[in-house]
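Next comes just one chain, in structure tokens: the form predicted alone.
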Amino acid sequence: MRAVVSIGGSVLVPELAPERVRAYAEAIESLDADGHAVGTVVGGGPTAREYIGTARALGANEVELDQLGIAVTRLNARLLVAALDERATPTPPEDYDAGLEAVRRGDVPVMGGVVAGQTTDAVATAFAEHVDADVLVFATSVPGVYDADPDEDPDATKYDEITAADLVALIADTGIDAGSNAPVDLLAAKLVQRSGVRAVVLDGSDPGAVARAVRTGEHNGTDIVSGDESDDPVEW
């Protein structure tokens, strides 16, 4: 299976220590060793976050902001890049030609942001359409997808399952900044419709069940389906 897994940077480093990045290492690793050809994808995090309210604060303009936030994502990307040692490129692709390249060759491409305007969210789906991905992971601060924001709304519920077409049509309801209940942004949403990809959105805590859900389907999150009956990948 071909498979892309997008690690928010929250998730695989909610602070700068390496025991969850080595335990992503170690659930990529075993996926690859299975015969899964795996590319990642890592966001900016709560470091992101620092460098760019900061720089706002200094009078940067978006795009500058931009740039910054990929800066922090290749950097963590770099940290798991340094925990897979040889399985990985050695450096973060920076265009999707380059992690295709690498998914090839059989190696684990790395990636971090790419362009301005762009979230690693996606980058992500953007690269699993490029790669023809069979399955594509987020694995996030939150448990799945939601019908409000459960922070918010303690009646809130979260799908099991949603069409992509409804995805993008919560996430333009709510707005692209709309919390937990929207784990992926607007635009990642609309390329996962477009691309057909069969997605699942759940809990990034535990690397373990991240490379479950590639492996077998199997997890407690949110599939993000097509609305095809032949959506499964055939491995599942």
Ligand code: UTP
Contents of the next structure:
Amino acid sequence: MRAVVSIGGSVLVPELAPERVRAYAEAIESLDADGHAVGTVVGGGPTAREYIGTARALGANEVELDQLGIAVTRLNARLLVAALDERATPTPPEDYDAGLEAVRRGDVPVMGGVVAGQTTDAVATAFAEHVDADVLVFATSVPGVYDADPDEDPDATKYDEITAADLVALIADTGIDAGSNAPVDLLAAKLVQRSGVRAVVLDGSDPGAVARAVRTGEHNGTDIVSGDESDDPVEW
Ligand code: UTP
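Based on the form predicted alone presented above, generate the structure block for the form predicted together with this ligand.
Next comes the full complex, this chain leading.
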């Protein structure tokens, strides 16, 4: 199985502590040891938000803020590199080709952001498309895709499965990507739709659950499907 795992910064580094990063490294190493090719993309989390908020107050423009965010995603990526064995790329690949080359070598690329104007959700999705991944797992701070913001609406219901086209419409219609509970942003949803890759949104607090989703396709989150069964991963 070839997998890309997008690890939200608030999932990997909710605060600077080694345990969660080590647990993620172990989950990725176990997949690697089983013969799965895994690429990872790490988000910025609360540290990125603090830097961006501070720089915004200082008058930085949006591109400067994005560049700060990218720098923090790469810092967080280096924490995961530190925890992984020598299979990891020593520095975060700064573009998709460098990440693809690492996958072809049999290494584990650990990417952060790549270019202003997007988030690591979109990076992970474009990377999954570039490496022709069988599955893309978004390990996030929300347990899946809901029909409304679960923090705002007590009747919000989680989808077990949603088509990428419906996800794009849901995000575009409700504007939920403007809030903090968006499972993935609109650009990422559109790229999932374009690529046809099987994607999974799940609660990333348990790295073991992420590894199980890659191995077996079983999880408690939401499957994002293309609607064409020929796109389904053949190994499950
Ligand atoms: P994240 O991907 O971490 O944003 O990137 P997020 O989804 O809001 O946060 P978490 O990690 O899931 O909690 C952090 C910031 O870095 C910039 C953006 O400003 C983004 O908000 N960024 C990231 C880019 O500009 N380009 C990228 O390719 C990635």
